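Heads up, the chain below is alone and in the form predicted alone; it's given as structure tokens.
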Amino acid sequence: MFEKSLADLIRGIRANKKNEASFIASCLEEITTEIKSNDIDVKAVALQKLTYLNMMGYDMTWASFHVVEVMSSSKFQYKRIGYLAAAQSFNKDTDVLMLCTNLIKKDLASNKMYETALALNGLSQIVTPDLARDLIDDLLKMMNHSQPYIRKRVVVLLYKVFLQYPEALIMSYPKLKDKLEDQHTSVVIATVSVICELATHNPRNYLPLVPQLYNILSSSNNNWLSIKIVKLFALLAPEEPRLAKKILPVFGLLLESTSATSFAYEILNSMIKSGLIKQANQSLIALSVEKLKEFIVDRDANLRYLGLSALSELITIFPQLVTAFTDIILERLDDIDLSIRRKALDLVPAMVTKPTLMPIVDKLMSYLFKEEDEWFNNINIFTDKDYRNCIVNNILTICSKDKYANITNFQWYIYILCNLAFVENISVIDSVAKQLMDVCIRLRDTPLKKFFIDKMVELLKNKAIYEKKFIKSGNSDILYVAAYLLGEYRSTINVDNIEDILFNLTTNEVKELSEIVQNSYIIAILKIYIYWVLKSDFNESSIDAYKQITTMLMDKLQLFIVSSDIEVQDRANLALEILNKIYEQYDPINSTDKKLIEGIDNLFKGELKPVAKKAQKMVPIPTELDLDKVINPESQDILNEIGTSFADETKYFWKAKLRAVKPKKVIKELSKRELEEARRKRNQSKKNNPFYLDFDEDTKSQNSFYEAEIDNIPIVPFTYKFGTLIK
């Protein structure tokens, strides 16, 4: 009568937070004693407490037999405790499951509806192949139970039975078909739900049920039941092409008449994912577009997201429909929900055309240049780095689509790319740099390329790009492209501006840039300087400018020589050595010395052209080329003559290693006297070896220090009293 109840246990755990483990250990000892009691009341309460502790992570598999005992109780409240414990602790390897078969059969046949329902619920949690095989006949009989509450539970349980015992599906199929015409709606809903789950594995098996399902869909007023049937038709439609003509008109009527948003969305989603909308007429497609617009502008954020998700799949089927959603998608870019903005951003590339490209890109750029402390719709866009990267990637994607086919003004796009270099809190500057390089290489218009190079000069002169925040974030790495393009297309640079460019390439801020930028700067300095020397007409009055620029470059190259990167040091030393040779040996006034400069300039000549990724595959193989023909027939004979050739070693190395056999040793036969002498030496070495244990009692070592004469050990009597030794 003094046992703890479940409530006492919970209160005790809460009161002993510091000593929870020790408190639970003492409770487990009490439970171990109580659960063995013959009193079913005590046993049930103990099992209830043990089930609660099991939810906290404590093992209760040792009490499996006691669980079965409580399950067999005649009292419903105790039986419920037992079934709960079984559902929580039993698994396919539990030994006492074989004892549950007759117990569950008895409960299934009970006259009390709730006991039967309890057994059905418990069986769904612990069913195994053996239990399913033994109980399938009882379950099939119960499908005709007088109570719809039991019938629907049996139907739902059958799905778990089919997973464990697939053969039961063949036996149950006729019964399931009959339950589609059950008088009670809950039973029909349960049956359709089970068939819908089964159809995900093999939908073709359920095509014979289409007439019944069609009738239910046409006459049902239950939205949940209709949603399940629509999902089921979406699974069956790909298996039977003729089904689309039959069900699409019904889908159209339901979509137009229903006021339930969940049902309307399920119809749209099912038609899109199953591909049924490909066979729809124009009126149904137009109706679907209008419904999607309603979802996207709905006040509920969940419906807006679902509408955008459905639209993203619809435009893969009908790309031309995206034009009807352009304004709505752009509005969703300002949505308060970040996930909706991201979803709308993913749709932007699909709706870009030549007329809409520039407005869309300008709108996206406006999000990137908001101030750090400026909040937009309660969200600080500046701190969301992933979202900002996504915006930049979208700009690059939509502008480079089909090899920049939508761009009508390349000066505008070059301006956009240069501005992206100053976008803070992004990590995709490498993609921007690659696109800058790609655009410049593809440009063939000389005035446009000159405009591009002028922009690169402006980028090089802009002191903002050298700020710590841009160097730390990697934005300054775009200067690698600027320096490379200035060196590669130096012929488009005005000679009068070269001195200023060389000065900007050798400022003190250069040492803060990354190694890849510094390497590009060194080569650009050399290319531009050589071009300047060749194109300048020096005379007695301008010779001082030549010497001043050359000595300035040689001094500034020291910034690169002290770099921690070995490649930067190597390139800087190479450039410095070339400048030294030019300064010592070249006379800018004497035109005959220009051959030295022209020779160095030839190292950098050659137009850089874009090459397609699959260009090599497009090169036809010459008809006269036979790839199977031996090029040099004498090569094999030469290799055979060389005994230790590389070809032989590579061909036979591993096989020779595996097949190598050690030469057999020639064993000399010993005489009888030699054998006895060898045996005597071996025995003597064993006796003298302190680490060899000889178990032969007949042959004992004469000088082994391990042997002891036990009889010769003296015995000394003594007594011990309170720490005093007395002889």
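Positions refer to the first chain, counted from 1. Basically, rigid core = biggest C-alpha set you can superpose within 1.5 Å across the two forms. Note that this is a predicted model, so its numbers are computed, not measured. Compared with the form predicted in complex with its partner chain:
- Comparing the forms between these two forms on their rigid core, the Cα displacement of residue 394 stays under 2 Å.
- Residue displacement note: residue 175 has its CA displaced by at least 2 Å between these two forms (rigid core superposed).
- Superposition of the core reveals a Cα shift of 2 Å or more for residue 129 between these two forms.
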Contents of the next structure:
Amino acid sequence: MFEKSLADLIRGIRANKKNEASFIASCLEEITTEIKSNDIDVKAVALQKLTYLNMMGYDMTWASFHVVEVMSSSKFQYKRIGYLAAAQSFNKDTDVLMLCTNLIKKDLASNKMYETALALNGLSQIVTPDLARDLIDDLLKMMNHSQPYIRKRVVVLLYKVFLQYPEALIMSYPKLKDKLEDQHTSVVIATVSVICELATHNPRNYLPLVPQLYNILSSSNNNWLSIKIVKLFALLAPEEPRLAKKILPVFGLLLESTSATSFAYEILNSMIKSGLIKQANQSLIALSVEKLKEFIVDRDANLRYLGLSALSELITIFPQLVTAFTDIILERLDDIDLSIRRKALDLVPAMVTKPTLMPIVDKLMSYLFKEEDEWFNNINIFTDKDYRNCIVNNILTICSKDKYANITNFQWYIYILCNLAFVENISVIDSVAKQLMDVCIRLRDTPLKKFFIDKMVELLKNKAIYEKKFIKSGNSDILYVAAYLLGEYRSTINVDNIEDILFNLTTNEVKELSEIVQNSYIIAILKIYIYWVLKSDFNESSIDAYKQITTMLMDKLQLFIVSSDIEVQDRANLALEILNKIYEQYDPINSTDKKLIEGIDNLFKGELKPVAKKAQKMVPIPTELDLDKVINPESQDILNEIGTSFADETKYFWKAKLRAVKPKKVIKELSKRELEEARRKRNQSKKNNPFYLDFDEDTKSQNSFYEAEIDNIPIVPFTYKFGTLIK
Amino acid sequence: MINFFLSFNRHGKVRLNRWYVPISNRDKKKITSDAISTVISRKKGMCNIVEYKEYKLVYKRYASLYFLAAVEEDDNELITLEIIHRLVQILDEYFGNVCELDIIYGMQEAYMIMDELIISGELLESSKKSITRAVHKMNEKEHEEQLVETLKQSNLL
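Switch over from the form predicted alone to the form predicted in complex with its partner chain, please.
Then the entire complex follows, led off by the chain already shown.
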């Protein structure tokens, strides 16, 4: 009598915002008692409340039986509540689903249109393979229902049924095809939708429908229908080459005449995605380009986004078209919406050419170093790591395309790469480092060698790179490139600068850097030091400098020895030992005995160069080498021998089924007396057992009859040949 | 095909949800919360299409409520926006200047309207008139039933 209605429940929840959980818990308790009530009204209200709570996230699978009870009510209002609850809570594991079959069958056959509709709606949400199999006949009959309201529902429901029970498709396809000619447009739309969905899996099967669809498209004035048919044609076109010729003119006409942007977008998108546009004539392509341009500069952000997506697909088909779009793509890089910027970024590599490369890269760099006052407008630019990584990766891709074919000024590019090390909030610095390494190594034989060595020294000396934020984000890892290059191309370094460089390689901040950098530093220190000793001519006055530097290095190497990384310790020890030996044994003034130093220098001699993938093929085969000559004439026989026995054994191994070895059971034969004894014992235990279900006198006699029979069955050992598996 | 449809407010409270593909309850919860957090973090000028896993989330904000439809890769997003708009228009007409409270208290009717518009992820009826007519007819039917019931109970019939 005083149960809460749904409205009361909702009011209660809204009023009890602070103790919502406990309020709902008490309501759930009420619901559990109410739902078991015999009064259908109370039950239905309880179910309504439960459905509402289900939407808030509370489980209602325990009530599935009650849902079916309410569904089976004859009143429309209760039925509706039941079906809604079923739609929201049933899934394929619900055990009461089989109870629904007859219920839904009955409702489908009802003469009340809205009840049938209710059943159809509910079925579309809960259909399972069993339900589909049992109800498909009823559904097929209903496809010819007098009301289009019902017909369209059945058609649309059929797709769900096909997904659960594929055999239904074969049964219902003829009827489905007929629905294309239905009087009522909504049924036709429903049919086309279903065929569209089916065609995404199996386009070939629906090619015979093309003439019908063509007619419908030409005579249709309903945009929803036209859009579906265009989509369907785009799915069918790749399967039938002649279709393109017929359908493209129609598309062109529709594209020109329509004022609905969704329709225009559908035509463009379908043509591009399906590849139909490849066979289009010039005017259609020009029209498509024009329409795309309109989309991309539109005020509506959705059209811009979709225009750019369609454009990126179009570029893969017609790369040369990108030139028409360069300006607007660059404009879109300033868009408010980050996802649109990303789309524009994806297009940038396609449109970069030699002359445009530098301005575009400069523009991209400007995004990474935005000023403070730009924040309130574009706050995401600074914080969105993905976006920033994207920009950096873009810059690297654009520049390294075709082995740096588009770069005209490598000094500028090295400058850009070094600057990228100072970009905050990115995580792709190792790609930048790799690229810097690659570019510099390729430039080792050019006059730019001096330039990049100077740049590396600059990088090394730049205190900004040691800032905490850069060390944390890994930006400082670029220093390993600087150290490596300085070590490897030490011959270009001006001897006077070496002391300074060594000093910079051993500052106290170095121990904050990562292990990769520290390792690189140690080897670089060694290489440069050895080179310095080799090339310098020491005399009385400069010997102090020598002693000072050597002792300083040995001292600073202690920093590395106490590092927590084992490899750093290892290398530092190595370097320290070498330095110790030199300090002990080498007297720089007596320059005749430079063999020690030269020996160590030889460790680092030779150039490490990048090797092209096809380099192996280019190696000329020595003339004395005959690749066709047999190495060992007896090898073939040996291999054959191994081949057979080994192959046979392996063959049988894989084919043999695994059989568990069971211990053989020994069946003991009991003598008659022993049988009697056993039976007596059994009866005694039965009498004593209070829980033993005793039979009546009649069955007892029957039992004894069976017992007698059992004794008469002969016991024979059971043999059966399971066939030999192993020879 | 629309895979699922959600309606929620800025605080992430779900007001309507419909799933047109069979998904386990646990996955439903996860997808719902992911989708909601993705959409709520979007700003005003941004476009209404977001890519999420294998779906495209097409959403529109009407006053305090977001309406979100998840479609597949090859679906037309603009048409989906139209469908969402059509739904909101019909809700508006039915409830008269609909607001979030109407949808909270009128959950049953809102689902009824949704079932007139979209079934198994496909658009069923594009005419606003026929949908509102059907819904009103169903309400009439219910009232009739209730009337008959009360008359029967008071022995007047």
